[in-house]
Structure formats: C-alpha cells, structure tokens
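Given as structure tokens, the chain that follows is alone and in the form predicted alone.
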Amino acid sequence: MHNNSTYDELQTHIRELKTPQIETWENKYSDKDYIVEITNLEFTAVCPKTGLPDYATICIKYIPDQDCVELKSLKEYFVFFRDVGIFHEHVVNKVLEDFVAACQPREVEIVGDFNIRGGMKTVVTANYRKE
C-alpha cells in the first residue's frame, strides 16, 4: 500500500521536481521552420491516488529554433517518472515547461495519451510558442 501523503505532498512541488537534463544539439538547419516529432509508446508513471501504474503515449511535435533535443537524453528524462506519484495533467505540463528549457523551440505541442483505467480515459494536449 502506498502513502497518500507522500504523492499529495509531491503534487504541490511539481514543479520542482529535479529531474535529468534534456541535452540538445545545434540545429544546423534554424533558418527553417521545419517539424520533428517524437513519440515515446512507452510512458510510465504512477496514480498519485492509488499507487498503480500510468501508462502513455506521449507525442512531441515540435519546430525547433537553434537547437533540436537529444534523444537518448529525452528517453532518460522519460523513464524517471516511471516511480513518480503524479496526475496525467500534471506530467504533460511538467514535460512541456522541462522541454522548454531545454531547448527553447519556436513551437511546441505536448499530447499524453493515458491509457484507460477504470472504463476513463484521459488525454492531455499543452502548448507553447515562442513570442
């Protein structure tokens, strides 16, 4: 049995969350736009609720600006979550801000795609574009 404290107490420092660096590497090509899209089939986090396993899709479509992400770094980046406590939404918005950071993409276009649990089914979109 998990500790509900401990996930509720993690959704409130979110954002916090330290998690490993996203590397990127320069776009050779930024004075086009152009759009490159990553999709990992094999998302894990766990229910803040009942300690069980998430599973997702998540889709990364994105115009890069003057450096595109790293793969190998950003599959990193995605197993970490796979003991973290946090909601469907939340995960979507963390990926968007930690992708930002990373590599400050003109666009950008987060989607999870969460796989059913008890007969629901969530999909979260987050977006960002570069002013």
Contents of the next structure:
There are 10 protein chains.
Amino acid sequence: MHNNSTYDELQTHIRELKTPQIETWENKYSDKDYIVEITNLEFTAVCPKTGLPDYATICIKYIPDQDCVELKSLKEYFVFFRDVGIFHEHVVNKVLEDFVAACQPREVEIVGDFNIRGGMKTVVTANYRKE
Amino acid sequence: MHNNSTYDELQTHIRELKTPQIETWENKYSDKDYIVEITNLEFTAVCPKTGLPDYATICIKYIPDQDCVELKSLKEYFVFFRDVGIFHEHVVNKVLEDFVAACQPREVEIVGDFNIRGGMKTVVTANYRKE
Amino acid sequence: MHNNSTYDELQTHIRELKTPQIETWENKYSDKDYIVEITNLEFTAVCPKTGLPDYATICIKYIPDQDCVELKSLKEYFVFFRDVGIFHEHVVNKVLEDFVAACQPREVEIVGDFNIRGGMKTVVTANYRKE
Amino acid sequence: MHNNSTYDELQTHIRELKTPQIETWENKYSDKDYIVEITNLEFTAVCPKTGLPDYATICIKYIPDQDCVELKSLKEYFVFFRDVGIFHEHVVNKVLEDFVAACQPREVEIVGDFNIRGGMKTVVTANYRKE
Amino acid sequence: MHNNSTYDELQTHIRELKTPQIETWENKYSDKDYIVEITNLEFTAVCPKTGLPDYATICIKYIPDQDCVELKSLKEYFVFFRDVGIFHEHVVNKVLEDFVAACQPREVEIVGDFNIRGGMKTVVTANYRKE
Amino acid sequence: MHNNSTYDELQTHIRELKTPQIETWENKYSDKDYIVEITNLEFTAVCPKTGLPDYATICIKYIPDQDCVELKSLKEYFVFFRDVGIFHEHVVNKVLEDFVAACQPREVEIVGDFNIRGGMKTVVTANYRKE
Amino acid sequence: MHNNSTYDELQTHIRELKTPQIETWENKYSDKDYIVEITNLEFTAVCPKTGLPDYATICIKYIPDQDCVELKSLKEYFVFFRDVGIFHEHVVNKVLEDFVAACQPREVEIVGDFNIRGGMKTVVTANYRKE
Amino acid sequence: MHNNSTYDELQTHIRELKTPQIETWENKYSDKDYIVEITNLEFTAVCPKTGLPDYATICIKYIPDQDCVELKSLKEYFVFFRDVGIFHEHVVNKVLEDFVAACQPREVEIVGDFNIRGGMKTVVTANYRKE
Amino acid sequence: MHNNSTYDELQTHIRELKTPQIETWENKYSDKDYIVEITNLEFTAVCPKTGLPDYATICIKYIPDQDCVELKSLKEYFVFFRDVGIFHEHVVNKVLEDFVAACQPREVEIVGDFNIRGGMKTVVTANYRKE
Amino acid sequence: MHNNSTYDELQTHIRELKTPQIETWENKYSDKDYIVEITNLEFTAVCPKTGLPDYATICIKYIPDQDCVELKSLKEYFVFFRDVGIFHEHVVNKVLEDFVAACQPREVEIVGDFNIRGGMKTVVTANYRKE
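I've shown you the form predicted alone. Could you give me the structure of the form predicted together with another copy of the chain?
Now the full complex is given, and it begins with the chain already shown.
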C-alpha cells in the first residue's frame, strides 16, 4: 500500500514539500489586535512508517494583520495532506510555515492533537510572532 | 435565497452598518472595579457566502464604569443580526464597537464561538481597554 | 404579584438596604494566610423587573484575618434575599460589602453565577483587599 | 416587532400552514428495515407569544421505505421556520406530517428539544407507523 | 422563622391544600398520541421540619388529550410553593393531582429530584394513566 | 487497630446483628403506587479483613405502602455502620432486611456502590417485593 | 477535485461495488453465544455530492458463529473507503453485506455515526439475523 | 520479545490453559437472588500477534448461589494473565469458564472492554445461566 | 451522640491536638525540585456542632527535601480523624502543620474539599514554603 | 510472587538501574522552539511493597533540540518497567534522566499520574531545562 523509501525521502525534504495556496481576504479591523481561532476537527494524513492513516484535530490561533484567512480555502489546504506520508511533528511545523506565508499574521500558534496509537497520544505545538 | 453581491457590499462597509441602540442603567457601585459577564447562548446571523444561517455563543465580559448594560435591550440588539449576512470576524468586532459606544466600559472582552461548518470551528476574541 | 415602583426605589437605594448580621468565630490560625471558599449552590432572589424568582450559585473565596465566618449564620443571611427584588449586579456588590463588614477579611472575591434567562446568562464578580 | 393576533390565527390553522417540499432519493436497500437518524442542531422559530426567537434541536429517526430524505433539501425545509411564529408542540407535529408526506417512511419518531425559557425546558416527541 | 405545628398540620391535610389553577389551550393534534416533557429546573419550597428552603428539579412528562398545559401559567403555579412547607413526597403527589385536574392528560409521569441534604438525596416519581 | 477473629465471627452471624430502628411517618398517598429514591452519598463501614475504612454510595428505591421512611432517622441508621466490620455483600443485604422490617414497602431495591480497592470496584444490588 | 456523474453512477450500482475481503479465524467458543463489539473511530469516505471528505465512527456488534473477524484485515477493509464517494446510508448497508459474507455471524448490528455537516448529524443503523 | 508460534499454539488450545484457582466464601444470603458486580479496571495481557501489552477493564456481574467470590484471590487470578499472550475474545470466554467453575453462580455476565488499537476498540461480552 | 462542650474545648486548643506520626523514606532525587501530589479521596471527621460525620477530599501537593512521605503511614494518619470533632478550617491547617513537621518539605499546599451541607460547600487551602 | 529485600535493594540504587535506550531522529525544525507532548496511557510497573501491579498515565512534554524521540522505541522503553518493582516518585525521576540522556531536549516536564490505591491517588511531576 505504500513505499517506505519514498516516505523517508519526503521526511528529509519536508520543508520543501509544495502545498496548495491558502487564500485570504482584507482585514477590516486591522487597526486592532484580535484573535481568530480556527479548529479543523477532521485532519488526516498517512503515517510514513506504516502507510496507514493518521487522524488529528488541528487548531490555528492567530492575530491577523492586513489579511484574514479564507475558511473554505483553508479547508482545501488541509485536504491536500490526505495522501501525504508525514510525521506528526512535521505536520504542525509545515502548516505553521504555510500559514505564515499566506497571511503574515502578527502572531500564530498551531496545535496538532493526534489520535492514540498503541496506547500513546501525541500533541505538537508550534508558534510564530512577527518581529 | 440571498444575493451575494449585496452581502459582499456589506462586508466592505461593515463598520458603517447601523445597529439598534443598547440601553443602560446607572452603576450604583462605580467606585469599584467589578466584572459582569453576559453570555448569549442563542446568537444567529446569516453566512454572506451561502445565505444559510450561522449560529454562535457570544460572551461579553466587562468592567462597568458609570453605566451597566440593560439585559433585555442587549438581547434585542442581538436579535437584529438574525437577518444580517456577516463574517464571523466582523460579528465580534462590530459588537465590540457598539458595546463600547453604548456603556463606555473600563474594559471589555468579547468572544464569539461559532458552530462547526464542514468539520471546522471558529472562535473570535476582541477586546477594548479605556485609556 | 409585585410592584415595579417599589422595586425601582430599592435599586436606587440598594447600598442602604438593611440585611441580617453574619456571625463569626475566632480564627485560631490567623498567623497564616490561608483561603476559605464557601459556595452557596441555592441562592434565590426576585427579579425587580418581572417579580419572578431568580436563581444563582454564589461563591465567596476569602483569606480570613482575625475572624472566620460561621456557616449556618451565612446561610441564614442568604435566605434573607429570598423575597428581595434586586439586580444581579447589586446582589454581588451588596454581599461583598456585608461580608467585609462582618469578618474584615484580608482579601475576598465573590462570584454570582445566575441562571439563564431568555437564552442569556450572567456572572458577576467583585472583590476586596484590605489596605 | 410582531403582531399577536396574526400569530394566534396561525396557531388555530397550524395544520394548514404551507411549508416547502422535502426532496428524496431512491432507497437502494428497501428490501431491508434499517434506521436513519438525522439531527438538526440548529433549529429556530419565533415564539408566537413574545415574538422573540426560540431555539431547538430536532431529531428525526425513521425507517425508510422506497425513499430516503435528501439532507440539503431537509435543511432548507427547516430554515423555512426561521420567521414562523409557532408553539413547541406544533413544530414537532407539523414536521412529522410534512416528513411522512415527503418520504412515506415505514416508521418515524420526531423529538424537538427546546432551549430553556424562564427556568423551564420543553421536549416534544411524536411518531408515526405505516399501517 | 417558622412554626412547626403549623407545618405539621399542613402535612396531615396536604391533599386539601388549595393551589393556583394551571391554564390550558386546545390541543390541535388530539387525534394522535404524542409526548410533551416540561422540566422546571428552579422549583423551591420550604422544609416543614427546619423551615429552611428546599430545591428541586421537577419534570412533567405527559400525553395530552384535548388540552395542552400553558407554560407561563404552569410556571406561576410552581412559584406558589415558594413559601409552602411541604415534604418531598407530598410535592410530587400534589403536583400530579393538580396537573391531572387541570388538563386531563391520557398519561402523565412526574419526577421531583431534590437537592442533597446531609449527604442524602431524594427523588420521587409518581404517575397517572386515564382509564 | 482491629481484631480479625472478632470480625470473622461477625460475618458468620451477620443476619443477627442488631441495628438501630428506622422511623417512619404515615403515607398520605397510599392509595397510589409511587417511587421514592433516597441516596446516601456518604456511607462508610470498616473492612473486616484489614480494619481500614470502606466507603460507598447506597441507593434505596422503594414504593411505600402505609409508611414512608423518615430521612433523619435513616441517616442515623447509616451512621451506625461507621464502626462495623462488614463485607460489601452483607451491607446491602442487611440494609434491605432492616428497611423492609421498618416500613413494609410494596417493593424496594438497594444498590451499594463501593469505592475502588486495588484497582477493583464492587457494586451489590438486592431487592424485595411484597407478596 | 471530483466528477459528479461518476459518483452518481456509483450510488446507483452501490450494491455491486467490489470491496476487499475481510479475513477471519476459527471461533474456539462457537458452542456459546457471545457478543463482540468492534468500533472503528476513524472511518472516512468521500461525499458524492461535494467530493469533500466525510468522517464517521462505525460500530459493529456481532455474535460470531464458526468464525471471528480478524481485526487488522477489518481495519484494511475500512481504509478502502478512503477514496470512495458514497452516501451515509450506503456505507452502513454495504459494510453489513460485506461483513455477513465474510464471517456468517449469528447476528450483527452496524451503526455509522457521521460527523456534523451544516448543523446536521446523521446516524445510520442496520442489522442482520441468521435464519 | 516474543515467539509467534508459541502464542499461536496457545490460541488453539486456549480452553485447556491452566489458570490459578479463584477462592470463595459461604454466601449467608443464598435464600435470595441478589447481584454482585466486580470491575477490574486494571487488566493487562499480551497481544499474541505483536507481543506488546494489551489493557482492558473487565466487569463480572453475577448472582451468587452457595458461594461468593473472594476479592483478593480474584485479583491475583487476573494478575496471572499479565504474561499470557491471548486474544480479546479468548480472555472473556476463559474468565467466564474459570469463574463458573470457581463459584457456580446462578447467572453471570462478563464484559471485557479493551483499549483502542489502531483507531479501533473491542468489547467482548459472554454470559452463563445455571440450568 | 456527642457532647458539644467537649468539641468546643477541642476547637479552642486545636493546635495542641496530638496526632499520629507520619513516616518518611529518604528522597533519592533530593538534588532536584520535583512535585508529589497525594490525594485522599476518603477523608472523614465529625462535625463539632452536630456530631454527625463530615466528608472531604484532601489533596497534598509538595516538593520534597530530604524525605518523602510514606503513603501507608499517611493513610493511617488520616484515619485518626475519623472520630475527631473538628472544623473544616482546622482540618486543613492541622494537617499542614503535621505534614511539615513530618517531612520538612521545600513547599507544600493542602486543599480540603468538603461535601455539601445545607446547599453549601466549603474548600479550604493552606500552604507553607521553607525559608 | 516477589521478594521484598530485592525490591528494597532496587530502591536504594534506583539511579543506577540500567534501562533500554530510547531512539531518536533528526529534528528538521531545530531552528525553532516547539513543543511535543507524548502521553503513554498504559504504563505499568510493580509496587515494591506488595509485589502487585501499579498503573499510571505518563505524559512527557518537551522542546526538542537536535533530536526528536522515536515513538515506537519510547513505547518499548516503557514496556521495560512492566516487571520492575519501583516507587511512584522514582518512576518519574528515572524516566526524566533517561529521556534527557536520549534526546538532550531544551526543556522537558514529565508527569506520572498513578491509579488510586486505598482511596489515595498520587501524581508526580519533574522537569529539566538545558542551561
């Protein structure tokens, strides 16, 4: 069902993985700091070790600057990972870099809460703050 | 059921949208800082993209200055949004500006917690502090 | 069932409302700061607008100084409000002033968490710290 | 905001109220009895007494015969009630009659669970079984 | 705060205690059996032994015949007990008899779930079925 | 802290153990079957094996006949077990026999739900029905 | 991202859809009726209308006859649906037929509990009993 | 860490596996039917496929006849499985046969609720009734 | 069942009450600050006012220095209070002083969470930090 | 089933206990601080006092530096404790030292939450921060 060497290759070059563009709309209240928290309860990717599906809840909490993220396009961005073999730690860091590139937020924190595997559960948290 | 271009027009000029007045009564304990938290569990507006209803819980947490907000009038203020096509982010920022205008609180935080759409959930938080 | 003008009168002079005395006993550990949290799960008063009963949970969290509050007398103090028409915001501030007068605590915080009315919920929080 | 006599008129003739058609698709497993349970977590109508919005969760549990109900059309059917002044008891009985007319199920049970009003909560349950 | 002998007298003649009338409206779907469940989350009466307030949740589940109970009048009926000294067991049986007299339901079950007293909790359930 | 042989002796003659009388009052609604459920959330006895305290929640659900059990006397009855070394299974059967003797109910079920010991939890259920 | 006509074609011929084989092992206790309940918390398929992913929990409760289902092979069977466009009602009926074919159970019930879409939730239940 | 062929051998001859004796004491209330429910929240065995530990909650609900099971000896019986490679289905059936042999209950039901593995959860239920 | 004057005497001299010794063992990781939290879910004492039992959960959170508290001896220490008439506030302060004397921790916080009495709940928190 | 003197010996020399190596992989995002939280819901060891099994949930929250911990190898590391007699306090400190040695994290906190024994519950928390 999968090819381990391909997946391993992917982990090594994970930061170069090309993902879909996340669209934005103009923030009408950019004169103020406010927080938007978007939680995708239905994230799935593939475990690079076993080729079996992984599941997670991914929460993005950000302070928009000039742009707000468009929800439908963000959802489609997440669907891209459905067939991607990727480590839990990489998912969260990758989404962080793509999200920052898309909307240049003042601050953002991303939490990926992955389902239990073999009696063990993993939660990964990464964040970014504009200088 | 709805007209997209009208709704888009509304989002562009959202800060000018005219809303009902929120009434107040005189704060008898204005010599002290204390916190009032009012939660509307039954907020509904219309999604400007699809014309279908959106639902949210909206919590207002404020320190009153000279005036406390009158509950019944606040409820009627919220009912106004029942037929308004408006983004989640705009709802919270709009309510914040109207609330500040109505009772001039020392501090206020507004949290809008919107129902799941397509497996995704949005929470928006904005606040204000009197200088 | 009630008389609106009487209730309105009461709100205006709420700080002068005479309430029963809360009794105390001598704090044997007054050489230390420790916290006592007493929660009345069964507070009820009357809504001054409608004359119908209101219900709340009221939590008192304090650091005693020379005196601890006697529980039974505190309970009877709360029962006094059963027939009093009074706003949510006034309940919490009134209880705070009476409590401070009774036992002169080093610090106290009072939270009144009122039941849902018309899909809306109110929580009021006030506190005091001895200079 | 509303006109009581119009609403009263409506309650008297509630069984004649014209509602949108619910669409269906052909049941491919009609040789078997199986259960479909659809829950609308976001029902809202108007209280005929006060003109203020009412909220409910409405659950439809049915055994399809030749036709299954189409979800999107069912959702639009529910949206119709957004501006209708109607009693809790009438909502459930009306939905039952419309649902039976639309898909002729072998059996159906409808439960409407309405939000708290004045410290009181109402749940209405009605059902139908094909002879 | 209370007079024990008066309360004891009341328990002996509890079935004769005169209570307010519960109003009804005409059931438009009386050709069908359906269930209405009304829960009062805010019942309070007085303990005949101690004179202190008692609290309960009271749930009425009935199949209406020709008449449905009017909610506001039912609420006012419950408020009557606010100053009545009465045993838990009597509350439920008394409400049952009054409810049956008011709307002549096909069936009704009443459950009174009383708050903890001295580490003990009481729930009383009574029902009626029309012959 | 305890003497095993004494406790063993007690288990053998457990049905003869003399316990305090539970008081009753006259059931004013004995013409009807209704259910009273009394839950003692704070039962404690002693483990006959280790001499250490055991804790349980004990629920009595009964249909009274001519007599209802008086709550305060029932509580004192339970306090009696505070110093008694007794097996979980015996607690429930003993309470059942004493309860039946005290108020001669039409039916009664007693459930004792004991706290976890060594990762294991015990619940004992016994009942009686008048012939 | 998807082709509606292909998906529609699939719904019409859903009962002929070829799925992977579910493996079994010999039931060593086939002289007794006992129940095995296997719940897949991570089912996903594709919505035939939108081409977007659907998510569900699928519970299989069966009484094995000569064969028990092998868990790992069942999991791989479920993974097959990851790229299949299929209605909620069809998922449950299809799994039922495949499961019965694989292990010929004495009885089986299958419940598919699908995630909220547009404020609405669907649960489908089908069952089979050997003659 | 383990040897698959040994474990496979064990599954084939699982009904002959020799386990420790469960001790009992004399039931003093054997003239009545009552229920004892003992839940072991800390069961662990080894997965025969992977050699890794499995975890479960095992609940035994029985009506004793002449003998009650002694808790400490039952706990030690469960500890025996700590190093045994055994299928979920076999655990429950094996415990059932051992339990019946030990105390000859009038009735017994055993439920084994095993922890999630690969997003899937298993619950096995078996029972016995004396003829 | 008790003698009020004796209990009152005890409250006055509560700091002199002699309690059992809590044993300790040598902390092998005393070169590091780490936290141990021990919660007794089954504390009971006697109310000095009524002579009836009180129940609480008592949580001790400490940073050990040279000694860790031995669990079994701590449990026996708590059992001592089973027959002691003592106020909620005194229980927590007394345990704090005894605990500090026994193991000389770097820091310790003790929380006593007492069961509801007359609709009111008490939580007492005290702490100590080594100079 | 166990030998107390051997276990006591082990506690004295617990810091020298040799445990399996935890494997790691190269952190591709080591230019950033991010948090990984891994929770083992199925930890078990042996109580050195009684020789009976202990159970715990162990949560590791760390900021990786050059290396991330490999999940499968971590799981096998935990399985090693299955037959080790060890105090709760030692488990957490031992895992902390082994974890730090394996992956040299920037920061790490370890929480061991052990199951109730004799009505008492223990949680141990230790942490490390790279200088």
